[in-house]
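Single chain ahead, written as structure tokens, the form predicted on its own.
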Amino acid sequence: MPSRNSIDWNAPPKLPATHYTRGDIYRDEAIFEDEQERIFKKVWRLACHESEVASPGDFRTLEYAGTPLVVVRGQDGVIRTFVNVCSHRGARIVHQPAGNMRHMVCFFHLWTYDLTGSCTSIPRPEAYEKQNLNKDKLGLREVRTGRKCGLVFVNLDDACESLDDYIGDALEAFENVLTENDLEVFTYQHATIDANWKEWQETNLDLYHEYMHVALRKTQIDPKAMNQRELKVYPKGHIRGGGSGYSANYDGYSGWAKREDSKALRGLTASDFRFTHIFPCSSMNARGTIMRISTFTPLNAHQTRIEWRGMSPRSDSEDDWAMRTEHYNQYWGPFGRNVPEDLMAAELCEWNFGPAAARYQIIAREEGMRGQDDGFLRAFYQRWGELMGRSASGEGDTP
């Protein structure tokens, strides 16, 4: 039968529960709140690159799981993260997205904190003496902070596992690239999309969607080489693509030129394409001469804020910097050939899952973890289900 009636359309796919998801997980407000508690407040999240807080006093602000944070390098060289809220009346302390500061001063009543989070000054403190309120016990709340390969991660859970245990070997495809190139952030952009965070993440994990991008069809997809592509899943939901079987021929796209091996980042050839995703919302992508790190933050069940950082060697000449800027923007810039299409795809899914026109999503491609296997999506939802205590397909859930 070429089409389906409502009964057939609304019935679960006749597939294993691991091979499809139910539309409710993208739009249910209670599920979103549960994700904030069970996932985002429990796991490590990429906050920034250490080049953004390179000198004492350098800071970077962000929001995560509904919590404002400030990452700052102290005068002792240690990078720390604090909840960006005054101990006194709960006002936001640091308002700028980035900069340099000697101390943190709340504008409301001028309570002051040093870069280790200690409260160092309270105007007219004598009025608090009757209540034994001492500034020595009124420091900021510090958040666990870890560094790996130049990347700065944070975790809101004081009792969380170490960053090394959480990451494991998942950065192996990028360790040389991240540590041998003296990288710094050379471009930054962000966007807020009208889509659930999982719909955005799926555009990163769904290899089959390469066909959506004209640039990829022209430079990257070779059906004959699909069985050479190696896909790898790590513990805790992290994944890796590239390193074997992934390459791009950039002169296959009209107006683009072949990239020179002499300009490739150390650890890559000019045609290499690699990507790694750290569950749930951090990732690294490399295309020979350039690298991007990205994060996203769920704002609510239907909106997601995405941040992208382009990376280049600090020692680049002006000509090399211009070359990398061009290469970065071809794919990943605000008017590039990939990102706008990815954003549109996530929002198109949101619109249809929102009114429940789409009831289920199929993630059933199997190619032995090569080519365009949906194994990354299944691994993501397996980990999601472990942390959430429920199935993404709805099968086996208690009504």
Second form
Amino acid sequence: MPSRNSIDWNAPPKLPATHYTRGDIYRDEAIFEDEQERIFKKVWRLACHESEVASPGDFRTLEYAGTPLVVVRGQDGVIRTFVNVCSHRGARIVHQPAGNMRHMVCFFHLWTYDLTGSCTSIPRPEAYEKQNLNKDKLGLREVRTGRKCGLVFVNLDDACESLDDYIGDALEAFENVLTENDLEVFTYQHATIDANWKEWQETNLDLYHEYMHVALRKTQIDPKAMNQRELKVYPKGHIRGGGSGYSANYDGYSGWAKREDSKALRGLTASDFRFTHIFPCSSMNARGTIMRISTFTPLNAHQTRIEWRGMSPRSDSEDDWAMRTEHYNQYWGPFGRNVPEDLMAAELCEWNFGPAAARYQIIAREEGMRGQDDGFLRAFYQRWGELMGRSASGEGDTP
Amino acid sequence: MSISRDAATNLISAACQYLDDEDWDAFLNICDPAFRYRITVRSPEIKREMIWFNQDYAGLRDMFSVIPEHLRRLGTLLRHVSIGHIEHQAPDMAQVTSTFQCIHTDLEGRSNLLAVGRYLDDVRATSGGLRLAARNTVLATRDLGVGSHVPI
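What would you give as the form predicted together with its partner chain, now that the form predicted on its own is on the page?
What follows is the entire complex, opening with the chain shown before.
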């Protein structure tokens, strides 16, 4: 194959428009802003696990689509989410990432809200009477909150569809794992990387990139089993991998031991691995003895903040906890063998798509939606295109 | 056989330099056979102490042997240490508490702070010289960007 000149290099690939993406979707600030409005402010996004807000008054804060949020369980047991902004002068009300509170008090002028978001107290309120302003009109902005299988989701769109309608059957591979293990978060990490959010998400959806990972080359890539692996795509861009052909032999990697079925999470065998991605940014991964839930927040066109939560049964003994910590860290910890490689891959793509050295990305593998087909990537970009009103390949754009 | 501050300082400095240089054999040579390297951090998000890295001597040796095969952060790390308190626990054992900054320098020569924290090092005097018996790296930094294939 000869090298190409600039005309050939810059020309769109001779492929169906569904089978490639154009580089500007990774760097164009206007596209990024459009994504915030058309995608991230419209879809359900994982906020936390309900064990993080187990008791009345427990809260978690997060930022999403440029909006600070606080998720809190009320005295009535209901989990609600509010924009973490005081109605008065716009100050951040709750500062800590997690904790327990009886009410929310803004540090600035001591405006106070209860855990249903009602404003309950304003110091010296009589000075607002001339303007007919009182605490009854000054509650916090509430955000749609939904729960499914112990996962807490939020949606910034007041008019959004229900969480159940949004997810449909896409959590079917994890329903048993999530509901039968009485899970809690045993480890948490986040990372800010210099990459567009789609460059990160592509590493989650690209099965072919298994070859990049030494640990996966040694533990799970079996060319003979590839045609057993099915790729399932659900409506609205959700996807699932798992089942026959998705298994790992962990003792294939130097220093790692075989995982015991007796230690597997309920609903899994020790060698199972499976994953589900809820469009656009919420994921579940399981590897026999361990499970992870993750999400991310695009910060700007060139930076993404990712969060991972390791889940373990609340009933774990100290030895089980140590075993699960070890297994989690092998792949997914910040000093693990896999996650740092995935993050590096996203950054190395950003190095080239950021300054437009890379012009197009090919997502053209076809294996009948089996093995390492690029079907997950095409499903992702199909949904992206539907919401954005444009093609990720640039087809139909004015040059 | 008591452990002097100078000897402990030299050992910890050597440990950092060997890690900086990725001279894994030299690093393991100054470790006790019962050595364990842990990296721990407190999460305010889940209000728990977490273990992010936990390897014994054999585990480290296995891990180091595979590192060249991995795709990993490009550039070099430099661990800057300030030795603080030395607590003598036995005639041949002491715990040394240090603060550290780990600085990453990329391929263009740009340096950025990657992590800060404390080293809690157990050092043991042996007939062969001072050995690192255990290290607990207590991270203050929780966002490590792309992370690391090697202990900080």
